[in-house]
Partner chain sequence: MRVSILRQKSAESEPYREIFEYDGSPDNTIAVLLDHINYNDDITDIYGKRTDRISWECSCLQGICGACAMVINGVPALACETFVRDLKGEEIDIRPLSKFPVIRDLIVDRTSIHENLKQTNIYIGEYQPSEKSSHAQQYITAKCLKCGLCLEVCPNYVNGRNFFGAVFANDCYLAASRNRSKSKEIRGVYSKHFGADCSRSLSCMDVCPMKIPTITSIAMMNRK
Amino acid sequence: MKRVLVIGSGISGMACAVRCARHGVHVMLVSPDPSERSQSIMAAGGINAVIADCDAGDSVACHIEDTLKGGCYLGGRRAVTGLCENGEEILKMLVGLGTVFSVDKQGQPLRRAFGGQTYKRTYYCGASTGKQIVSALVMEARRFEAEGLIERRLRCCFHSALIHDGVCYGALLYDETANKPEAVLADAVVMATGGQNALFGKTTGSTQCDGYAEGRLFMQGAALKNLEFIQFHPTTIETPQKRMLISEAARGEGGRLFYERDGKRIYFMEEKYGAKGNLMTRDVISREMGAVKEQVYLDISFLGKKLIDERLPEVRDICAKYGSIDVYTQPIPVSPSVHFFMGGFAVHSHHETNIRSLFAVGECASMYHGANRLGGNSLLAAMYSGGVAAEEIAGRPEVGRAPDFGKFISQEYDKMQERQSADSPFPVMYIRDMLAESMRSHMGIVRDEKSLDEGISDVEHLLSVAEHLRYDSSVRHYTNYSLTGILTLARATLQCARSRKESRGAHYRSDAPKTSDEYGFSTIITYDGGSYNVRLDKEHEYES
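Can you show how this chain looks by itself in the form predicted on its own?
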């Protein structure tokens, strides 16, 4: 029987696992924690789709154009077309699995407006769409677990891939229960590891999504793409642990951004962009907020208690719990925060990387969003990409007999043992905090070459000491061995941002504020023995 190893059990990972199981393929679904603790449950706003009963004038073609335009036309038209054309089918499938979408009095699904979209096409489950979809997929996955087609492995982390002559034969995992590495052979490995939040410390996302897998596989030969495009969500509030997202749904329902000057409210987005100013794309709003010296607020109080309670309960609860804010009567103080990574693994149309039998899906794969993602497209892309990869894997023959990886596994184990006896005054988390501080400073909403060079210098210094750090007994074993991969990914991200000497989408250079046709291609970066090689994909090697 064909065997597939899926790393990550959020929505994209489960979507892939379930689709593979339906084809009779055995799946091992690996994650440190249950799906109910994945970043996917944080997705609040909704999922985009154009269905038969859409707004007058809306169409799949319009959704395609909005997506391409929002991504500054760096998303592949063929891939975006497939994504948007399958929206209605994916929505129906989710309903069939038990996802409970919000409906009107006639029982018809409700939809709301999201930034950058011409029409209302974002379907939602209150303010907890991600939770609902995860719950539905978990129940479907359990059905296949009972049949023996899906095997869950919890408290298990990715360490490295088993690659020989450009083909992936499985992965080396670290079992945190047994405290030892374990090699797992497979006919295909699917990475569904999310974004790169650890690079920036406090973000709106889960700290479990740290970018290590991308960094490690980059060092093993996997090409990465468009790392410079990092989306800042304009409306978040700070807590001691992270930034809490105030969903775009609040603005989709009519919420207004303003600041106060001389006792007067200035609705700056509406003044500059008109009636739809509060629903401009996230990069535009974040930059406009960054240019304002005063504190920016989001007001939803005028929407009324009934609408807030029915459609924005999670926004209400987050503000009350983390900011002691009564949204019925008070505006919400907001500021931008790192939220989504458009860059990730460079994948071909079936989500396979440049390494044979190594796939990537969901946020860790750079495919549909180009230079900027539209709200509501991430959940759609997670579901769709998982299915695309699964169909490709199911239709292939088994990969064949694997070579002997004994020497490689032994070397990796020896490295772990050496690090445990290393001598350094600094624990790993101290270095992680230094990295996050540097990245926030040098890879923010607005960048320039001088600052990016300083960031590169910072990360190179951290890399020079990373292998000599002692293991920190206060953190998980994974946190210790993942440091070098995370730092390498940070270095690659800065290099991509430095190489793109223009402003496009979520990448804004104050020293190159205009968009240039010269850079109208995706950025591809590869790694060769410590050398970071950047090029523009002018030959459309990853045209999708």
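Having seen the form predicted on its own, please provide the structure of the form predicted together with the partner chain.
Only one chain is given; partner chains and other molecules are left out.
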């Protein structure tokens, strides 16, 4: 029987696992925690699709155009076409699985307007779309678990891939329960490990998304793409551990951004962009906010208690709980935060990486969003990419006998043992904090070459420290061994940003503020024994 190893059990990992199981392919679904803890559950707004009964004037072609335009034409047209054409099918599948969508009186899913889109095409489940989709997929996966086709492995993390001659034969996992590494052979390995939050410390997302798998596979030969494109969400409130998202709906309902100077409120977005200034795109608002020295506030108090209670209860609750802010009377202090990663594994149209039998899906793969993502498109992409990879895998013959990886496995094991044997009181979390601080100052909303160079030298230094670090044995093995991969990914991200000497989508360079045709291609970065090689994908190797 064909066997697939899926790493990560958020929406994209589960979508892939379920689709493989439907084809009778055996899936080992690996994640440190159950799907209920994945970042996918945090998605609130909704999922995009154009269905037969769409808004008058809307069409799949329009969804394709909006997506390509939002991504500043770096998303592959063929791939984006596949994504948008399948929106209706995916929505139907989710409804068929019993996802609890918000519905009208006839039981039809309701749609709402979302930023950057010409028509209303974002389907939603109250304020917890991601969670409701996860619940439905968990049930469907459970059905195949009971049949023995999906085998969930919890408390298990990715360590490295078993690669020989450009073909992936499986992966080395670290089993935190047995406290030892375990090699798993498979006909295909699918990475579904989400975004790269750990590079920045506090983000709007989950602590489980750390980018390690991308960093490690990059070091093992996988090409990465468009790492410089990172979406900032303009309105978040800061807590000691994270940045909490204040939904766009707050501005959609009329919320106004301002700062105070000499006792006067300056509504800077309205002053510059007119009445609709507060509804400008995420990157424009984030950049404008970055240019303001004073604390920026979002005021919704004037909307009144009734409207706030009816339409913005989550905003009211988050502010009260985590910021002690009474939104009925007080403005909300907001600042931009890292929110979504458009970059990730470079993949071909069926989501295979440059390493044969190694696939990547969901947020860790870079494909549809180009230089910027439209809200509601990432849930669609997570579902779609999981399905595309599964279809490709199901249609292929079994890989056949794997070469002997014994030497590689014992080397990796020895390395881990050696680091673990001499205890260090200096935890890797301190280095992660230093990394995040450097990334926030050098890979922020506005970048320039000098600052990026400083960031590169910071990360180079941290990498050299990490090389010699003994492990703190009182934290998880994974936390320890993941450090080098995370730092390497950060280093690659800075390199991509340095190489793109123009401004486009979410990447803004103050020393090259214009968009340049010369750079109208995706960035591809590869690693070769410590050197970081960047090129533009002018041949469209990864976009078809």
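All values derive from a computational prediction rather than experimental measurement. Numbering follows the first chain given and starts at 1. In this text, rigid core is short for the largest set of C-alphas that superpose within 1.5 Å between two forms.
Handout entry: Displaced residue check between these two forms: Lys105, CA, 2 Å or over, core reference
Key = Comparing forms between these two forms, the Lys105 CA shifts at least 2 Å.
Problem - Exceeds or equals 2 Å, Cα of Ser378 between these two forms, core fit - result: No.
Practice task
Note the number of degrees the smaller rigid part rotates with respect to the larger part between these two forms, based on C-alpha superposition.
Solution key: Domain rotation angle between these two forms: 13 degrees.
Handout entry: Following rigid core superposition, Cα shift of Asp317 between these two forms in Å
Key = Superposing on the rigid core gives a C-alpha shift of 2.6 Å for Asp317.
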